[in-house]
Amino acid sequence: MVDGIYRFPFDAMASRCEIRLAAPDGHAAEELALAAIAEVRRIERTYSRYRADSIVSRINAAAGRYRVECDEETAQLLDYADHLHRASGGLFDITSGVLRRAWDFRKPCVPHARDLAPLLALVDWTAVQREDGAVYLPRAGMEIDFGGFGKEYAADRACALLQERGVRHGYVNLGGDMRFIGPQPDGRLWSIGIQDPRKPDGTVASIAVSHGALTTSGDYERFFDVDGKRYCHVLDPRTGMPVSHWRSVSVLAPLAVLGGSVSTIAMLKELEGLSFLAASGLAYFAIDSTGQAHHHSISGDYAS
């Protein structure tokens, strides 16, 4: 018997993160809990580049010098990777991540095109090679970085941990990327508030959701601004510079590893990314850099 909804907030990747679910007491719902953060950790621990002793720091460590053996799991997000760079035309690029050197959010700089140029021979990711289940970096000083999906799929993992232990009512949120396991235990539909872009504690919209996933790719959480422009952390691999024509895009999709490709990749492809979105078949909920809402097939009330 289900009597209680019980609410587990705690930090990981560098994210204000919560579970929230259904379950008989408040021992039991403890117990999932863990266990579903537990596997958050793991795959935080697995795919970080802070971590030297991480996969993707291996991997990084041996370019221009040597392979790298890689498990399943690792092979199969690095195959999920390629699809994306296919899907994207190129756009969502794992070994982009390298322009962060360049970038830093702390500081209202504007790297100059001297700077980006050597890294920007470094983004590749046609030139990784990958057999026999290892990866190698042709170039020193290449990287690859899981993280424009890795909370995404860590989001989706944690769910699938809790589905297996019977949990049926609930949901992941992973800063702010969510995996639905299902409504509330009367029936009636989670209420999640799409963030103002322009205000840190205001919403644009309420989405009704309970089963799948809704997530958010945005220019409000690392950017600085100059001379009126803001300059967000979601940079274009082919020049080193952000992109600017969206606010924010919110997508609704079965898997968080894929309405995070999605809202990615809608922002990435910049003015194209409203026919991205379109075509891909999801419901979203979309904002310009003009503060226009645009969105498709997605419940909820909407804010003006």
Given for the second form:
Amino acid sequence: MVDGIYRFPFDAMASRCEIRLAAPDGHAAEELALAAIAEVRRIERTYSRYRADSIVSRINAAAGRYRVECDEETAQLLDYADHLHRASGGLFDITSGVLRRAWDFRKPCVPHARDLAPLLALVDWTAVQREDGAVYLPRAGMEIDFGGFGKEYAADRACALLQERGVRHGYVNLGGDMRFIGPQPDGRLWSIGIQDPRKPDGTVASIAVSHGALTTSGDYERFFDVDGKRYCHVLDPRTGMPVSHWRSVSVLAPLAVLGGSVSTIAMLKELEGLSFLAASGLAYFAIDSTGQAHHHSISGDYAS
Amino acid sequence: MTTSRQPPQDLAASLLAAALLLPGVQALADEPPQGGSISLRYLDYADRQSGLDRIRAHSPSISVTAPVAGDWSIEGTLTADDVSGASPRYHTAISGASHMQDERKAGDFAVTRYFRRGTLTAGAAYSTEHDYVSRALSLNGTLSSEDNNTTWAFGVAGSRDSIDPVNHVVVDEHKRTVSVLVGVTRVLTPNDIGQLTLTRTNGDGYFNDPYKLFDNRPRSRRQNTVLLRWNHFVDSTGGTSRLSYRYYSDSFRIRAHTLSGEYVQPLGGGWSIVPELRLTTQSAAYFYYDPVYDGTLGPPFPPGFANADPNRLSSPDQRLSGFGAVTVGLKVQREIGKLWTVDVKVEGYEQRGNWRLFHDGSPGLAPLHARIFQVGLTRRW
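Having seen the form predicted on its own, could you give me the form predicted in complex with the partner chain?
Every chain and every other molecule in the complex is listed next, the one we just looked at coming first.
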């Protein structure tokens, strides 16, 4: 079996995405890639905050008014969000998206405490009521969103779909959150660069991966700088203010959802993020606010 | 807001468990080989005892592994051994060995089917020498837990051997064995993997060495093996240590302990080096007799032979004696490009009756030395 590698770039979830896979011919490769892209777009459509017909928009629109029945997949995503909230000591909160009403990263303007206070009153996952497969946001104006792990979930799903269809070599890259199906057809590992958080076209490290996932959270995706201080889109749900200890945290994990959750929680934990990463047992590469790199590599079938 | 009191290690594990509950998200278990490989090996074995170069063997072999149709793989090996040397002596204390020459051809073939959380492998093996033909069949499976941290293994195998020695001591004798195996492999930490395997083999038939006088062994043999293995990845060096302990007991009343360790150290530039050490100690079979001979008849007759039933169980086979043994080896491996690997291995073995532990040895035997030289070439695709 001599397979070629085919590339399929596409845009989804407000990111530049790419699928690479090995297939016997271009036609077979395209059919496989289109099925995986369709799965990514289905998740985007179903969980987008920006589409009025998505389940997330319907749940948010019903805040303070009525409960919304959830399908099985949504219920399981809410279960996972609940688990992340408890595991992170409340730092990972899918109701914190409302803070975006105060933070507009297109304008370098730090919001005033009096603007944040009413929004912080709406950030409270523990107040969300869930029973019998339905969800209810008790305060008008409350919102949930799966932005914290939706992309990673889509990468895992697209990958599982490709694997079910017999793909053994390739990866799914959704805006830098990557899940790997297997090494290159000749057995070589994929060599993946980790972006320099201060140079948009530079890399700070290169890592060889064949299985599992590589995810990165950073302060360079959406941000502005004021008076030499960076304000990024990763917000502490307790204060409504951006975290500042890490420029970027990359994690190598068996699943993209796991890697994405761990890298985001590490960003949110600020100084304590390092001990959290070290104890997680996962391989990581983190750059702190002074530019110093911290890393740890491990053995495992998903890394080498 | 609640504060988590979980230690972070449990926290990461619990996050993974929670993530695996998400619909359609999964980490695959054992996967079919990503590509095929072909290996050529040449093994040169020689052993000697004081004053006698005993056995010399040359074995070239070729093995192939190939993925087929996505979820299947096949593998096969062909070996040809060319053995020459002195035929086994009664005991090392006396001379009188004749010269022997033999050729063995062996082949095995296995097919594996990969499932989402497990594998199933069916295998067959055949080997032939001019006086010995062996056929074997096996079926092995593995099953992994949902989180892939635990893998169970089970297997059953059977063999049927035909023995027709050239000296016609016996004609058309047979030996049959049935083995069952259960095992569990567990990922203990990201750097540690542990494994426990239990094997039971029941054999019936002709176990004698037809070329040894006074070799008369029971017609059944029950063997039990417990194998414990621990692989540890060393963060600071990037190397891997592999330690194992094996306990063996059988109905010949042989009890053996084997402790072995090897350490794989990648050196960069595609080189890696693997030192290894193995320590073994075993007790003698209850019918083994030491090189102490009958007072009247002298060697090679076992003590009491003159007055006893000549058909009683007895064996002078060195492999059934009580001894301790040490193996020291070194393997050097070099990857050339991403597709070729060359390896060279040298091993020295020494067996002595007075090196045994926990039980009596057989001090009258001369020490046995062996050395193994092996060179291999592997091409992947």
